[in-house]
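Presented below, as structure tokens, is a lone chain in the form predicted on its own.
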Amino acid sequence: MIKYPEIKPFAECFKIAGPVVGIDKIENGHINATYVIACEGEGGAQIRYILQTINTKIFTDPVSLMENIKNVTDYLKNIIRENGGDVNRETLTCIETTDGLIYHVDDQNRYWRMYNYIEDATSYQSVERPILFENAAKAFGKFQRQLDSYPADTLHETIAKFHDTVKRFRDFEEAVANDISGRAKDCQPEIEFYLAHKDICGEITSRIASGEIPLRVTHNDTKLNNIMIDNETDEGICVIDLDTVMPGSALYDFGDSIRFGASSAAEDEQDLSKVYFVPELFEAYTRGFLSEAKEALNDTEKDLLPMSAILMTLECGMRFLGDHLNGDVYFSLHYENQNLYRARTQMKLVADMEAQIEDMKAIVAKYR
């Protein structure tokens, strides 16, 4: 018997290899509902796909989102082919519907999409071994380099001002002022910590505005689990979760990777004594990222790599705490107060990175 039989009709709206023989749900991830669809192909071979619903509360223009993904992945496929790579493993493929579209809209106005499933590879939720982090860094650096000549201004903003930290700070101030959930009284130390960092929020946006750093095609959600790691070689082979691919700064991508990966603990660890910044992991990621991307970055971007780690961690913490104050309307929760615990871990990491900023600058200097 197939699990989640209610999902089967949506899978069958796409050009799949054969009858659906299995459906599993992937529980990781904050935003979209994700399923693995197994089909019986020619000769009985099993062929798998990823089927997702797009969260249209967050991504309000799913058509433009899918246009971004299709255009960027097609562009990457051309580069991969030119370099003798495997387009079926090194980038995502949008599977067409039976109507020839790259998304399906059901009678409840839900948007569905399907990708190829990348076999013999793993998406890791934490840095189990430093080599995984370094190889993920190489993959994100390669992604940045491969898209260096892509015209960023032709992409849609799938979430307006997604990494505009000045705006994120204003949103946070508004969440504090409104206190929709009535929770502000119970998290005053956390609120005060984030409010005290207002002065650094414009470090990247002001330089984009001045032209000191260029607008680039960026991923904007560069967590370790958005890289598929080859099971045999440990190499980062494919960048996934492309919903937030849009114009931005390479610093957003670097900084968010450090935020997620150079931490000693899970994003929602409740015991803060277990949470600290790991400089060895910062060095591993910096080495890997710059080995692929340094020729594409200018000197100002390289100078700001340590600051970007602080800023992206700060931004994410503000978003977690703001969502907690707003009644948990954005990030998916698995238990009560999870957003508050997430916000606290980001606080601890920001403080640790601020204390070690000179060491971080020295590491960047070794590999730039």
Second form
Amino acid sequence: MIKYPEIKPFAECFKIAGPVVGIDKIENGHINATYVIACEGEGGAQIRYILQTINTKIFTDPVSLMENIKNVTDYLKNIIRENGGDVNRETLTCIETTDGLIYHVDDQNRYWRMYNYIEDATSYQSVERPILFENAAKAFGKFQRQLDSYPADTLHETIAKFHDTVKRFRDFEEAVANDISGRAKDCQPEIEFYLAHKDICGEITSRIASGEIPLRVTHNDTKLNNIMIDNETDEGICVIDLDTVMPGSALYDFGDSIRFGASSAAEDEQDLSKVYFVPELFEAYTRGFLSEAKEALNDTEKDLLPMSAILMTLECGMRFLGDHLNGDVYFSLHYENQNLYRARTQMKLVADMEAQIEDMKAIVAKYR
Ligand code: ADP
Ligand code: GN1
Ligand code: MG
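Given the form predicted on its own, state the structure of the form predicted in complex with ligand ADP.
Starting with the chain above, the whole complex follows.
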């Protein structure tokens, strides 16, 4: 069924396999608007695509962004081909418009793009079984290795200082000071929690500046639902959501995965008694990630893996609370105060990890 008929003309701007027979919406991402387009291909076969509008409030240079994605996916396809893999399943494919471009700009200046749909695979919203998380770790580790020799200076920085936690802290202080929404009075304990963590914000950036840890080409948004996991083998087969692929630290990718996946509950769980850090999941991810990446990482990077999980969780929580104070202008919401609930789960996870940091270091020591 075509649930969103108004989207059909935009799907038809791309070289699709046949008439559009269905349009659905995917609501799990916080940034772009994402539709699934089903077409009737040759012999009646159904062929699906992902159609997205790029959020240009956030990604202000969509042309450079698409250039990054096209170049990175072409590069990955060469590697996949050399290894005898499936180029249409192990990375995204940009579908061209009927004019031969990789995006379509409509009369409201919205940027549309289309990818192949990765079939027979699932984007999980939580770690239903530890093996899924371990396999996601392997896939993100492999993704980073595959891009190891990618000429980083040719990549556009799609969001400047994306994981510069010191800058994120300053942005947060500004949100508190401006209090545009008038909500600060109702979230003082949360604000205090984040402000009290000022001292650790520079743990990664200062070491990048000093050269102790290198800049690499990283994904920068490694939540579990940004990877497609094969329905039969449970293997992480395709890393998606490539908007933020740019120079960064391996610690950003590791830490952000732990933030989302090593939690007992959803990112916006309102009952905090259900939210806690799960060390067994931290172990599963660490084992998977280091099995792929340990040769590439230096000792300082390995030392900082537990800290990176705390820092990426703190940073994301600060961004959620900052957005709540700014009047919800950044992350997609499905209900009121969702950003506040998201900020609270991140606080709980940060506190848990701080209490268990020695255990986390012991886990890293087992696999490094
Ligand atoms: P956002 O930046 O809003 O998170 P994503 O690119 O991650 O946007 O897309 C949102 C969701 O759509 C993903 O979490 C995944 O569930 C689904 N999705 C995106 N691309 C594909 C694809 N090529 N094949 C199958 N599902 C996809
Ligand atoms: C956003 O796009 P999505 O939903 O995969 C955000 C990430 C946050 C995440 C929190 C470009 O990721 O940085 O960690 O929400 N992406 C951007 O769930 O800001
Ligand atoms: Mg996403």
